[in-house]
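Only one chain is given next, in structure tokens, and it is the form predicted alone.
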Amino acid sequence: MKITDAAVYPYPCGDTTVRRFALEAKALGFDSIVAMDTPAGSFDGVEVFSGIVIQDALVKDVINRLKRVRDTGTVVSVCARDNGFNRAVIGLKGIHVLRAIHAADKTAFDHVTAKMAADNGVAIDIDLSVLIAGRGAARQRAIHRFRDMLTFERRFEFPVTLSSHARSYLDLRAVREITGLCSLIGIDDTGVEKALGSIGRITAPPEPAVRVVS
């Protein structure tokens, strides 16, 4: 199982090269990172998944973006919006992660959306940067949203990812620090380990069906 930071933003989106991100991630206990708008690769044993984030788009635009990255191994994320939009994109083949659930309306994620995420193997992301850099009411609101989402996770068991959303290698956090942050929203050590391994599971090709020959 690969321990993965599910979203970093290398240069030119941030100020750090993907190689520097990978080396720092390795020092902090990670096996892989999802680097947005960056080709896949490997640096000193750290796997780099190519990722994209689709935001402020209509469902038809999401479908068009999916067509362009099909069969490329890209980790495809969509930023959450209203409940109808979230249900629609979760049902699309090729969507891996629904992000920014903390910033969406409180009704944007319910038991139906949660079951769809579980059935389709779509992960719901926890943006650690909100817990690190957020302040006051906005941070508390995000904590409550994450806790509400995790209530559904315990019931339906959809995947959860953990992302630093780092734009500099200085924004990365060690696995031990992430475990402490996640305790604020009710994720224990086992849950953190499982979430850090979610990218490897949701991007793995489906196992071939077993054919019985008599």
Given for the second form:
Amino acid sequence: MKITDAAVYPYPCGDTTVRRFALEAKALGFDSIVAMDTPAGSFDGVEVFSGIVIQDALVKDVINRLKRVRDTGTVVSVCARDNGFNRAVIGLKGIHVLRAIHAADKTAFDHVTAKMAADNGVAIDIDLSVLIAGRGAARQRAIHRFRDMLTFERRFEFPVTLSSHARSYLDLRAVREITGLCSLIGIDDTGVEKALGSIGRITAPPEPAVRVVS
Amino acid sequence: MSPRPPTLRENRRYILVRVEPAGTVVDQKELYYAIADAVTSLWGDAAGGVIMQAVVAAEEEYVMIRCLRGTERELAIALSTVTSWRDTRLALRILAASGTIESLRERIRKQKEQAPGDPSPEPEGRLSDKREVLVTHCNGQKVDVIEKGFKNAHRLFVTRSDLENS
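The form predicted together with its partner chain, contrasted with the form predicted alone above:
Following is the full complex, with the preceding chain placed first.
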């Protein structure tokens, strides 16, 4: 199982190049990272997955973007909006992660969406940058939303990813620090380990439903 | 007031952190305020009063922070939420926790011995997008640069492989 940070933004989006991100991630205990708008590769033993984030788009636009990246191995993420949008995108084939649940409507993620995410193998992302850099009401609201989302996770068992959304290597956190931060929202050590390994599981090709024996 | 005998003193623990980016000049008092702000914001005044954090020593990029024994975990979580001081971006990387300052000093010595001794790269270089940069700091493969010129002198974090010598 690969320990993966599910979203970093290398240069030119941020101030750190993807190679430097890989070096720092290795030092902090990661095996792989998902780098947005960056070609996939492997640097210093750290695997870099290519990723895209689709935001402020209609479902139709999301489908068009999906067609362009299909079968390229890109980790496709969509930023959550209202409930109807979330249900629609979770049902699309090729979506891997639903992000920014904490910033969406209060009713954006319910038990139906949770069940759909579990059935379709779509991960729900926990944005650690809000816990790290947020202060006051914004952080309290995010903690509440993540805790609320995790009650559905315990019931329906959809995948959860953890991402630092780092634009600089200074925003990255070590696995041990992430475990501490996740304890704020009620995820234990096993849960953190499982969440950090989710990217490998959701991007793996699906096993065939029927296998011919003999 | 006479000092308390050792058996009546509260047990303390010391956490060793490294301040990044490299070359950041640490002001103990300012860093204390940044940490106190992070602790209070995350755990509140009541827990902050129990943790009793203090910056006891700063040696170059290494800083030792004191707390009450048993509150290391809370302090460590709060330290991971420190992102800046005086509008300067930084990160505190936790290296070790110990009951004595001396053992942390030993740890610092070991860290310094392990530091890679690669030769410095050329003082000037060029990124893949042809932007010319000046090298400000180098540690092994890791190179910190700033863009040439007086405008947009932002620090960029790259590796030796990212630099083409101009």
